[in-house]
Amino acid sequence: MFPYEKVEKVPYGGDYNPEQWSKEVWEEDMRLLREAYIDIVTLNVFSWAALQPNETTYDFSRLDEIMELVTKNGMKVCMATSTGAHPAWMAKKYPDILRVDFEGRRRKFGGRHNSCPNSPTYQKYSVALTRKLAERYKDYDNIIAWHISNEFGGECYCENCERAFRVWLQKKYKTVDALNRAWDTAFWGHTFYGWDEIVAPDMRSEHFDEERTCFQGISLDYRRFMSDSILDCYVREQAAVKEVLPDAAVTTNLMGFYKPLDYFQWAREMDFVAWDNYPSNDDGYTRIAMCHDLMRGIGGGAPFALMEQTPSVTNWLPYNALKRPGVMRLWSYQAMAHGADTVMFFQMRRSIGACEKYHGAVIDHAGSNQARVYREVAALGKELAALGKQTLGMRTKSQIALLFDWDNWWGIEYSAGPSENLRCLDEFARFYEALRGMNYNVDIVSPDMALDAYRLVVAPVCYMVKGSDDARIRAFVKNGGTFVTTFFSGIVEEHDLVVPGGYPGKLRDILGIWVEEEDALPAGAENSFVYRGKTYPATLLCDLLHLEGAQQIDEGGYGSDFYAGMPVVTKNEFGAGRAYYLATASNEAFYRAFLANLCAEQGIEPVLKTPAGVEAASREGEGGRLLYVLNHNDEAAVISLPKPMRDLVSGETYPAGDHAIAPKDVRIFQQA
């Protein structure tokens, strides 16, 4: 959990880097920061080389100096490990260190992320430093948090990796015939009689490209394992901090929907949750927020911390366009709208070489408290410290979720067929957009996890059936929810094996239909159907179903081609309760109407009723009931209030009614 016990506040700052600085930048820069109202950094995330100079040596007086000068100036520490990048000496020393890359190359030292998960080096030595860094700093009060490594990923091919895959697999199949039938390897005579004859699937064995695969079951079974063995990396550090500081709160830095871990998985292995928000130039409002309530929604609804976003700029996209003036503040809001409790950037001060030197920073090269993005964090700090405890610790509450799982992630696009266009997020985001567009509070959650507390649960492309989540599912339409999904569900089980018997196999019952065939569209082709009266393009894949107990209830099926009015849009009663099934992919207008009319079928209401543009999202606790309003426009809005309401941020009570709310502006309503 959140160490709440330990802040008055939304602790605010983020990564401190004093040892890329001369000692008398230092002190000028705690001036700065004070100024600016941050009051927590992160130290440590890159020093594995300083503070361990050689095998034997290990050196913390710089460290020690920092945290002197950070305590004397009083601010709070989340205290990183520093094994996000290991030292020069050791990958020249034990080369197993080192990575082997998709193509079979192993790597030299170099960048990050460049330790093999399954190296005895990588492993001894991390665990090492992580124990004496605990052991040193367990003393300093000030140390709320404990940061493992930094931005977990990457993926190793070499030898050391193979050998532990084996192992893997032995645990999970136990004999070589259980594993031969999970991956049907009487395909292209690739049966295994020894555990030694299994290969790394990589571009010298079982791959088309980096996304195709010939063998779905063996490459999906490695990328779980490549996921689990980082993740075991994590838990060893954790460990290591707990022996020596039992109660202390340990977190990593997450990254959205980062396709080579499972998240779910790792949550479960963190105290809370944290993650960095660095969007595309061309992301909405909507998948920015996506990625929040995936946060949110992994560690099972609780808060978590926002560890990572820039202030103005970042360096590594095509091109590096400045935030807007109003839009750090206004995503800093947008995040705790949906269930942030920190709000912290890198960098604190800007680094003047390699390849972050143009990363956005509170303090920029030229070191004024004078720039424009200087002023806009002092601005928000101020706001933040005169919120101070009101938002902590608060929850969002939903009825309905978004069902996501990265084996079906995995699976998907590992398939060879049936479009090169059908991307798992794309399909996901289609309904989540529609949803948060119309401001509904949206959970997203994995298909093993409990579904009673929702009335609408919606699951795109439900490919991979696993386990018992059809009896999940099962159990909830039966009890009066209502459940949605789409063409190419209910296809394989979860070692990517074909369900015999049609299409959508374990969900047929459920849904009331039989599928008998799918047509891949070309990009840019297109069929159509009517729904309610309107008519909706029909893209990407069209199932060609049959009924088997559901009712049509678009008006006519398809407009053309040799399917012309089989079934597009199907409702199928089931028990107490409903499941719905949409045989094509369509376009946003009729995302919106068929879920509005879903949502009103359900008696769920949106957040708040607002002109485009303008977000709405609730958390609520002890303290009531907070509403969030983000105006993300470049033109001020008119918003209305169902009741009298007092904003957190200005003071103000607002009347019920009518309302301006000025562009990138944010107001935090409580009921007056």
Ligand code: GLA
Second form
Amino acid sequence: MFPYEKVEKVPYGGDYNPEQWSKEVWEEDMRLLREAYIDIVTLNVFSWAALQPNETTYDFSRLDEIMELVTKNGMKVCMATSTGAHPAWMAKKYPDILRVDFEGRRRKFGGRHNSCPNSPTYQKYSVALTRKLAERYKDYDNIIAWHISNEFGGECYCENCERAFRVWLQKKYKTVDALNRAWDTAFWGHTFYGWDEIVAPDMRSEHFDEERTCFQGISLDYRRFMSDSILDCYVREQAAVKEVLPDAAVTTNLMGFYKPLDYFQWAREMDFVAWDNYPSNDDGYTRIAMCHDLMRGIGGGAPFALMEQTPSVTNWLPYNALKRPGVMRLWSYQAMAHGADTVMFFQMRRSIGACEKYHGAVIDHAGSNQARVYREVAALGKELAALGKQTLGMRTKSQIALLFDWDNWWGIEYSAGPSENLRCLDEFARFYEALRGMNYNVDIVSPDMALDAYRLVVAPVCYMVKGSDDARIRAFVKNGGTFVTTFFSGIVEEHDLVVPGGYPGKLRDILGIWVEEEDALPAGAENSFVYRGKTYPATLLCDLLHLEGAQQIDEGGYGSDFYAGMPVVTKNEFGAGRAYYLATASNEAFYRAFLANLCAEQGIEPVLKTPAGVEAASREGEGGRLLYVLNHNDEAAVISLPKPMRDLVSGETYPAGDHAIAPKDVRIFQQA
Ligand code: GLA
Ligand code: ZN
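Please supply the corresponding structure for the form predicted together with the named molecule (the preceding block corresponds to the form predicted alone).
Below, the chain from earlier opens the complete complex, with every other chain and molecule after it.
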């Protein structure tokens, strides 16, 4: 759980690395940060080499001073464990800590996030350091959370990992026979007779390149194993903190749709979810919202921490575009609208050296409180201080769930067909962005989570149907739910083995169709179909399907090619509910029209109807309902309020009817 008992307002601050500059500057840092209403700092993210100069010596003197400094200045602390980058001496002495990359090269010392998760050295010394930190700082009440390592990720193909993989497989499959069946090793004569014949699937073994593999089953299991191995590193350190501080709130900073780690598994272990929001220059607001909603979804709907965002530029993008005036504030409130209960930055002061010296910071190289970015940070700090507790702890209520699953993501993109242009997130985003663009609250849930709270469940490209997922969907529809899925669904079970007997496999009865063939269209090529009187493009993949109880609800099927006339959009009445199938991919106008119709039929209302580019999202709790309205446009927009509403930010009450919101401006309307 997020440590609500230790906060009185939205914690506001972020990464502070004073060990990177001289002490003369520290008091000035504190003055400037306090003046900007900063009240939380994340400390000690990359200090392992300083804290442990050699195998037997630990030196906490500088961290002690930093803790004194920030505590004296009334700051709360998110205490990191520093294990995101190992010391050079350790790599020299114990090369097992160095990762082996996908090409089979053992890395040398360098970079960060660079330790092998199955290295005995890493396991021993990361936990030892974490325990020492917990012991040393356990009496500081202002430490409100512990931050394990930093942005866990990547992968390793070393011999320790390979050995651990075999153990993981043995636990999962029990017998080599079962493993042979799961991986379909009769193909290309891969039958294994002993666990020690199995090697890690990399460029030296099963792979043509990162995504193309001879054996999807092996590569998938390696991904699962690697996600578990790295999660074990988190769990070990978390346990070390809790040995000393059983009630500590422990987390780590996740990265949104980060493919290598199955965050649904991760969130189960974390006390609360935290994540770093660094959109690309061309991400629209609905794409950013999608990441926030995933981060809320993995935690089962619980609020999360916005652990990092840049106050201005992100230095590692192809070009460092400035966040325009008002955008940092707007995106901070957007995070809150989707479930964030902190607003935090990377970083407090710009370093003068190395690869992040041009990354945005609250205090820039000039050190001036007159800089635009600083003034914007301070202004938002003042607003958050005035908001106090009012926004904390509230939950999003949604009648719509989008199913997302890492296994499915991995499976689709390892799949060896039907199209190299089929990207799991692109297909997912078509549905999410259409719904969010119309201001429907959306929950993102894993297929093994409960569905009964929802009226509409959408599973874009539900390629891999695992275990009893189909039973859960079947029960949901039978009980009156509306289910939507698309082409390339129900094809395989959890080992990526095709479910024989016709596509879409275990979803076939629910959908009332048989998909006989699937045609992949080259980029730019289009077929067409008509839905409710309008013609839409059919792109990417076109299923050739037969009705088995479902009805065709497009008008006249595909417009051209040898399968002209075959159904594109189908609906199957099933129990008390209905299941829709979309046999192809289309454009935004189609997804909006289709989903808006389903929502209207099911009585699902958008949070508020607004002009394009004005987002509305809501959260609810004991203090009532908060309606966030965010104008992402460069121009003012007019919204229409159904009744008078008080805005928590300005304190003003707006009468029912039309009123204008300035570009990038925000309202948080409180409703009883
Ligand atoms: C990540 C890291 C930070 C910093 C920022 C820069 O989120 O966690 O340490 O490198 O990126 O964008
Ligand atoms: Zn390894």
